[in-house]
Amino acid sequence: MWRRWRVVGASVRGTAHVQSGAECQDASLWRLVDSAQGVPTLLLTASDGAGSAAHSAEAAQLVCAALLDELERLSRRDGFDLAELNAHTLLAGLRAALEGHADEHGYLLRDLACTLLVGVVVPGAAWFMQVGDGAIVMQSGAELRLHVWPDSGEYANQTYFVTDVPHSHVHEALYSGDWRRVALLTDGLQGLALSSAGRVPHAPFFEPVFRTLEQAQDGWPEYLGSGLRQFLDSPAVNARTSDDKTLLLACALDVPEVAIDIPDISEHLETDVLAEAGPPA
């Protein structure tokens, strides 16, 4: 038995952008990388830039790749542990990046604000750091568990961002667990995908997402993006949000594929997910 991700995720605007000409502000990426030694690890990560920032969308494009450079430089490092990673030493370190950025432009560092969402996912153990709102979630077997609650600050339309997030509001943890399904997701899918009565994951929007993606196809990764991002854009969702949306998805697969008809993507998950999704939020 041999284990490997599949992921697949999408950045989509919101209609309140569409109709000003503003552009998407979201970003996401992620990459699998092999260990020293030789342990197969999935970087995760995704931002929301602040809608009060003048270059918010440059900024969560440079520090969703600058981190994944720098976690996959420290996961190559002979004897990597999770346990070594500390939130606030990278935290540093993209700060830095952004100052260098806004000098290089002639920004302000508070015209790169944006939110954080990360995961590292090795077998037997996953690390998730968060500043802001958004959420990632995890399942192993039936657990379906939510890392934080979105930090969305005392005030309405407030939350906390990479430029100057006080050390109280940076979240992160280690956790043990054959972590087989992560998602993240933008504050855009919020509404969606979590359930304010006891504040945990909305398992009706996140089984229809997850399976499907298990069960897709092999080869047909542009078909996927694709698919999700017909899904986050379709009116039922833009009827619930019209914020910027961004989902994430990576699901780990312990034996080969067996071919299938492949599925209409959006349709099926339109359907299925937003029939038991919850009320509007």
Given for the second form:
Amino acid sequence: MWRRWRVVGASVRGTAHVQSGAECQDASLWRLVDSAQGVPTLLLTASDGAGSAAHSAEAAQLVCAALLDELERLSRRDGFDLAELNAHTLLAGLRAALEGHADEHGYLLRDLACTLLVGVVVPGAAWFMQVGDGAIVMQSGAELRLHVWPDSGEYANQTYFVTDVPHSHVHEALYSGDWRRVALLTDGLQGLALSSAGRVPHAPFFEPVFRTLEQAQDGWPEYLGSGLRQFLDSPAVNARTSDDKTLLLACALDVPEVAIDIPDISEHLETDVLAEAGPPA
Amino acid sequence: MTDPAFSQIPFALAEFADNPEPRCPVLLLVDTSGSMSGAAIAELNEGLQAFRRELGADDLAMKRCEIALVTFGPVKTVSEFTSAEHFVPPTLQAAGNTPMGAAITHGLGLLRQRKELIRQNGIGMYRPWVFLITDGAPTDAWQAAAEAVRRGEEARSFAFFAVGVKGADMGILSQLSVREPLRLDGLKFREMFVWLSASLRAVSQSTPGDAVSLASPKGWAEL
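Form predicted together with the partner chain, following the form predicted alone:
Starting with the chain above, the whole complex follows.
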């Protein structure tokens, strides 16, 4: 058996932003790379630009792209191990990139405030980090787990941003286990996908969504992507949230190796060679 | 296309969590001392009715705002924290002196309990608002109350607003409130409560990172 991933993601503008003419301030990206040891490594990231920050949509895009490049670079190094990943080092790099971008365009750093969700998943383990609200959900067998409850500060309209997050609000953890389903979502979907009573993922939200992805036919990536966008912009979703919303879904598919029937010819070779190189008659 | 998956949007089978709305506690501290009798108390009562009507025009604000009403002269909890949907504006009567310090202390105690209850239930919350309305000067010791307001503002436990009606001791109000107190223009209680309702609607629908810009109070305050 060999493993591959099926991933679909979409960021859709919230109805409040449609009304005000504001752009979508969410972004998400993913990439599948082979590590130096040939381990398939799934990289996932999503970011939600702050509503009050003038250029946060750019920031969310920039942060996602810069992070994937850095994670790809790290994971291709010889002997790479998930335990080497360090959220504070990654954040320092991101902040430098944001400062560079701010200087270049004459912005203030706080114009680039955005949250961050990151996942690096390999067979047998996963590493996640989070700054601010939104959520990362993982599943192994029947265990549906939340990385951390959305970190939104004391009040409902507050959160933390990569531009000035205190150390104690950077949440990273390494999880061993065969995480075959992973989802990243921004705060626009929190009220639908998480249950505040037990502070857990709302299983009836995730189960059908992951199942749809797993059972989709191959060769329909556009169909899946437009389906997800349609879902995120459906009246049912919009009745419950007016904010931008991002959902990035990944599921592992184990595919039987195609058995190529190669006849064992070594015996023949040996015989032939021996015959050719045999003692002179 | 016969594939049943094409008959509906993929992913639409997701069922949504049914979470309680985040709450925005609003504490009204209202002076009903003897000096408020006559036109002032009548306008104030009409203002409270307008407040309820304005909030009622907004579904989300109705679900999210929770109103408590404490009057002083003497200190009395007229209405415990209750969702705006269930808040019934009372008809207040004016009588007695102005125990403003005790009213603030009592009200902040109610607010503390309410916040605790909201947190214990895992419900989200917006920063509470405390709105003090008076036409006089405290007839009791108010320094401890001023200290509690200062500490609460510093810890971002609530936002405290003071409104002085004609005759109010604006000097003491500015020592009670970290924010500059506002002087009510005449008896424009109605305009003031409409503004309060609009501000609460903006705040109670803000999302993380939003800068909530409140409208200027110039329609009801002397600026």
